[in-house]
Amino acid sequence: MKVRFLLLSVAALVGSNLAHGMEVSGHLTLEGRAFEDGPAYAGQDNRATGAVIFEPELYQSWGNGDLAFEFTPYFREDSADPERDLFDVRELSLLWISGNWETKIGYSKVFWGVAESQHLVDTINQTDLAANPDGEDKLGQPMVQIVYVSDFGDFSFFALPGFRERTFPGRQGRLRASSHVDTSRTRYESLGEDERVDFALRWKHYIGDFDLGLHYFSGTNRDPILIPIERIGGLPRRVIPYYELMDQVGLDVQMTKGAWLWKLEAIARETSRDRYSAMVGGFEYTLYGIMDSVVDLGLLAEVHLDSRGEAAPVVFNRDLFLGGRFAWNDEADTSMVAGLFIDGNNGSSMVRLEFERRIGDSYKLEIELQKLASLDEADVLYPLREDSYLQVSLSRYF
């Protein structure tokens, strides 16, 4: 992994000099993690942790943007989890523009949705969630993606041949639950396991002050079932992916009045098993110049609702997000967001805060807080509940 890594680093600094008229750009990115407590699990690295991450994005267009292509290989290695090193392609793929109408061939990354402390709309690509709980970094998808433009608003089509596995913490790794997710195992409802054709639609336009979006998908959920095989003490052991087939129509909304921001993401899903909507919904509202400076305050508060209750699986089911986001409006682009996450079944909390700031014209510090304040038995994040942590990023941009 590590001489492909830098193999491949290479050969794209070499590329950059040599492509003609080829936009070389990317980042190199040095990170690291220090967890506030020992590891609550055996094989678990006692030492605060370090990852380098390079990805470089090549780019050319021709006929004035009406034919372009798009390269962006990723590559992580990490200290401690083996299971954490990736090599992924985010883009490569082929944008042919004629008229209304925009075509895209191979892998890219598609985003949805409105709100900020969940996306729970954003449906077509993969989570790395290996890369970080907060499950906003995503695998690159193959697809093929066809745009119609018209003044009633943009119609998308996908077909998604080919299905991007979750990526998991390590035994060795943090931030994981007691049990080993096992993903030489992984298990399939439909009979093309990874090798079937999903589909979807969007439409999205703006109507005076709305931003609107909807979408139906069908295809393999994203969202894996963890099966136990294996059993210690009646506790899981070591668990299997199981990815079954769903149906999901989904609406994402946002209102733009003055300081107002008024934002809902809302989805019905139905698979074999089951059948459930979930929510999540809420305002921002910026305060500008705060105590005469140049300082903007958003002031953000979210609720997070699913209709299976506390049954649900996953993080947010009856949640309260009550945040700020500080924007210092400075040559450096400096800003902070921070959040409370209350969990409205069993008083559970967390906070998390993420800073950015660029230092100079090409580097980029970001740090970010997660704090599992106190977490109930019952709670989804109780098995990481000796995981809060600190992390530190120093970005190289080129």
Given for the second form:
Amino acid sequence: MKVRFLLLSVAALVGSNLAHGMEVSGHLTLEGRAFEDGPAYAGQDNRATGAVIFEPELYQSWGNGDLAFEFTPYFREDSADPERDLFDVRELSLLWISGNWETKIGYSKVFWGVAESQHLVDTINQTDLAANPDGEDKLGQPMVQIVYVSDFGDFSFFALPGFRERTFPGRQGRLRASSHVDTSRTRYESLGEDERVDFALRWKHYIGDFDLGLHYFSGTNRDPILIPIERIGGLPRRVIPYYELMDQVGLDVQMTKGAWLWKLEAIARETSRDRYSAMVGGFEYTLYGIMDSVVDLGLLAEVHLDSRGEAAPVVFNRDLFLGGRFAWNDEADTSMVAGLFIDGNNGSSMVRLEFERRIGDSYKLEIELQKLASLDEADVLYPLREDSYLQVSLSRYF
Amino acid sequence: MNTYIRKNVLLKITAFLALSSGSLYGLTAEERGLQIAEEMDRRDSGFGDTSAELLMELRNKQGETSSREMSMRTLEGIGEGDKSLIVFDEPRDVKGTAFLSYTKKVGPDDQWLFLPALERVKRISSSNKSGPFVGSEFAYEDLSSQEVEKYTYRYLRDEDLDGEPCFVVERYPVDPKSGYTRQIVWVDQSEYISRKMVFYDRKDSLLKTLTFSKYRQYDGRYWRSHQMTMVNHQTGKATTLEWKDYQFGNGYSERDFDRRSLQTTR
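Switch from the form predicted alone to the form predicted together with its partner chain and print that structure.
Full complex below, order starting with the chain above.
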């Protein structure tokens, strides 16, 4: 916490002293969610819900961008679930580029990986699960990142002082299990708890048709184990997150060959209790200009595997993802991704659809649909069986 | 003796005919077309690097417009194609989105996209070359660097365009994935720069016309058009590109065009 505070103050100080000619951009979003069915659990809000999200970005650079300051706070206010309210610092950083060296200090976001249906190797930033069940939203992570760029690839070193806890929907919120996650009683394997300094190394390179990445991570696992502390009629009513320590190695590869993208992500993890591996792999094949139009259709197929099999406490253990990505290539950048997830063991399935389109110059409409069907009682998603939803959001960009 | 004289006379006549007719210096129409393309390339080579601001205006059939703003930098390739980096500023929802392209003289280009919302760098397929660039009437292949090797050529005729004497050259994309069967280019005879291009689609129907205007010369040598207008005859849509703040000699290196720079450049 002290280290985090220090980073925050340094960055804020730099920001406030040099806030001159700063570039301001960002978005204000109104989001509404309606659920197909009534809630499955007592205490959950019964109505459609709404949220307001505000994410401004302040940016300033000096010396042709060799020194850059960035501040992106994030505010979210939900109509029903106070656990979904959030103030987060997505970015508050200072970047310094000197020849082949890059140094970044502060809160930041890093993306690793190549797959579409799951971001398995994307380890650094914690998931803001309360934001969206798809796990694409990430919390800012305090870090010192040093990158050396060479002819043999980019070598990155990360020191990560301070751990960010995953956000979960609260008692009143939908898209949760029978139990709600009590984040006030979070426990850690590390004696340093959330003040432990984690480390990571990453190598990223590009050779011909291949984009390659390797990483090593040592620190607190971003994925918590949920331990029941209160039961009612055999069902856990309250769980607390427990964050283990782990060592992880991972690989991500993409081969780009004509209209084909072949993708593979794999990790191997070791904790004090367990050792397992997982992978996601598949392809994206794009049909350009279908039916004599300018519309592109990308066909996606990805397979998820976890060495722990059905027992793995993750959504994707032996699953198949099939999807289509439409790009209209019009002036509104209209696009849609539709995907079907099928559990290879129990046949449970989930459909997700994401549509977006710009309106005028500065508005964007996004529609998202998630439908759970024929869920098996043994499936990790079974608790969400009543939570199929439609989400519509309108953003104003500035 | 007799045979020798006859041969000699014949050669002279042939040479004279060749010089006075369209096939100058005894070149075929294909060789002459290639020669013009090579001369265009030679006159533009050595520029090193450029940067520019770009305003793109899209107009549909009803006359409604929308615009995009981006900055672009280019590094001249020596023995290979050019590298370019485009960063979007408007519309605001795509602000910070960046597109990196390594042009190849032969074979598919290498391309990456940076999506700032996820901080994600994505290698993308370059076989969408005939697809529209950000919804405009420009295809990716219209905007990528025009390497000589990407086409075969045929000289057609000399013709005045707006009072300027031009070579009219037809060229045929080598890549079967190109959206065109052929393009006809009007090349300014004094400066060897493109004045106009006409594009024919895969069915060999007239598709688009591109007009280059507001040429300005840099370093006493390199010509750059500051306004390019592409009209699609089949859809009635049009896109205008306005180039501002052209700068040469920025001192860019390969480092300014790698995947890290894709993430850090604004």
